[in-house]
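Encoded as structure tokens, the following chain is the form predicted alone, with no partner shown.
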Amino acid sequence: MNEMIASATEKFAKLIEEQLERIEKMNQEKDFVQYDQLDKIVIGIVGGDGIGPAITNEAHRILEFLLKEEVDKGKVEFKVIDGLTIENRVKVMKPIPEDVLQELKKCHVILKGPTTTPRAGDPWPNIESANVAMRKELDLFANVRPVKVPEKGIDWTFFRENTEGAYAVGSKGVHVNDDLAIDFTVTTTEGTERIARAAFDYAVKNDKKKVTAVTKANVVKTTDGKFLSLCQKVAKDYPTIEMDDWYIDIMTAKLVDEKRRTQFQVFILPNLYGDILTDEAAEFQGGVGTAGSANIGKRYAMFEAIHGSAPRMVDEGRAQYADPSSIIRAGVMLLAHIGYVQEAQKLERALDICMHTEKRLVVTGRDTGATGNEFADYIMQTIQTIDN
């Protein structure tokens, strides 16, 4: 028994060392990149797994269409990055192959398709999520997901902490013996304060009046308790913004409470709770297939669809019918992030027309509906009818 405890303790000590090193790196962070001061913005296009290449290609076409003049002037460059596939990752037993990581670091922003994360029982070995690894490698600490359903009074923006919490060391838990397995959750002062400030800054800049922290601090007292207390501390620097807090279990219920849900505006959440709650929230605007996601750091930013890679669709020969709406929504966020606000607004308006107002073409995921290519063409045709 002493040997088992010693082995587990040694692994835990190594995790602590890694996290302390990460804190040192966070303390050395520079300011956010200013895109308007760059000679050229490099946009990486990463297909990923399953339906990822099919839907990402359609979003890429639309972005090229919207930014054609900027590309012609040399202000914008698109860089297609292959290799972030489950096959390549398993081959080198890394969540991101080193050559792919170096290519990613040559970009300023990245549009990324879904990637497969092996689960217990899958044919693939246990390697870390490519998403989690990219967020850590590029320090993409803020996962930002907007959800809007005007007719239901819903206008939510979620700030999910991206590099800590239950996912930070998710592949480094300890099997003490056949009867005991232990995983870890991580909360740091630096990591929590920067996500809290990002949420409050957003609230101020976008005329929001309320920020809600979501934890389980009554039970998970150390890490969730620290997260909540640091959010409360940061809130004192924003006297015009009201802050309240809710526990994750009751928060999932209140999102479906028609009287209460319209009172929420901006959320701050640790990693796992943010993953759960944003998927629930996306259902209100049509499901995870309709929502995009931004992953923001000071040097890099990555924008992605929030659904999975749907390997079954590929196996059944239906990849061309996959709905590209989620990654196109991510493209809207990418355009706005790098300063092309007018183009972002056009694309968002075109999406709303094509998905809700006209619905001349509908993507069903099968040959009963449009292909992703046809839907992307429909969007570009619609953009041309929208006045500046």
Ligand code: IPM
Given for the second form:
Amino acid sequence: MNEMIASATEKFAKLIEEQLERIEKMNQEKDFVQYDQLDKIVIGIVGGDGIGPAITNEAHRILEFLLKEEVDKGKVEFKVIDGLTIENRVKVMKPIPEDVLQELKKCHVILKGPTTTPRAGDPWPNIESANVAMRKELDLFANVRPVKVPEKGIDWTFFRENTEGAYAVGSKGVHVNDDLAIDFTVTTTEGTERIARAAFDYAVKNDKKKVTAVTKANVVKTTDGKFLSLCQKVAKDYPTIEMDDWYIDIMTAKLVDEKRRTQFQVFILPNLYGDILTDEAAEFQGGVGTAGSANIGKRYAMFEAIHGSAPRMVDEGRAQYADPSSIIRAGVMLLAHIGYVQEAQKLERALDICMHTEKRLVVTGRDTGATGNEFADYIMQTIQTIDN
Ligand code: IPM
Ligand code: MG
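Form predicted together with the ligand structure, per the form predicted alone context:
Zooming out: every chain and molecule, the one shown earlier first.
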């Protein structure tokens, strides 16, 4: 009995040490990279698993097309990084193989296809998610997910904390004995303040009036309680922005409430609630396949589709019919993030035309529709018809 408790306590002590080290690192962080001050911006292209390489390749073609002059001038370099596949990860039993991580660290921004996330019972060993590991390794603390449905008055931007909460040590819980399993959730002052500031700064810059924090601080008193009170503290530095707070359960309901939901603008959430609420929100816009997601840190940023790797499509020989629009939308966010705002706007406009207005080609995921390659060509043709 005592041995069992001692062993669990030892594991817990190790987690505490790791988290204290992480806080040290956060305290040494420099400020955000200024892309316009770099000689060259390196954009990493990471295919991932399943349909990932097929759709990412299409988004890559479009970005190369839009940034051709910049590449010719040597201002932008694309770097294709292979090897972030489940087979390779399992081979070395790491969420990101070391050589891939070294390549990622040579980039400034990364466009990443979906990666398979194993869980117990899968044919793969239950290793940590590559997504989660990349967010931690590159300290991509702000997961920014916009959802817009103009005809319904929906214009939301979610700031999901991306490195802490239930995810911080999500693969390091403790099986104390056969009957007792314990996971841990982590809130730090540094980690919460930086996501809160990112959300409020965004609100100020984008002329928003309100920021909404979402927690379950009435029940998860210690970590969610700390998260909420730090958001309230940061809010005091932004007197022009109104802050309110909701619990996650009622918030999931209020997103469906047509009268209430149009009042929300910017959200701040701990990691797991952000994961859940952004899938619900994306559903109003047409599903997770239509949303893009930015993972922003001070030194690195990564942009991804929010859907999975769809291994079934690959098994059934349909990867070429996979819809690249979500990763292309991630490409829009990448362009805007590194300062190519006009190119981002053109691409967004072309996506809207191709997906909603003109619809000359439709991707259905099967041979009843266009291939991702044809769709990307259609986007590039459409871009050429858009004035500067
Ligand atoms: C997301 C995904 C990931 C997450 C998975 C794939 C680990 O659901 O990006 O929202 O839970 O963060
Ligand atoms: Mg998710």
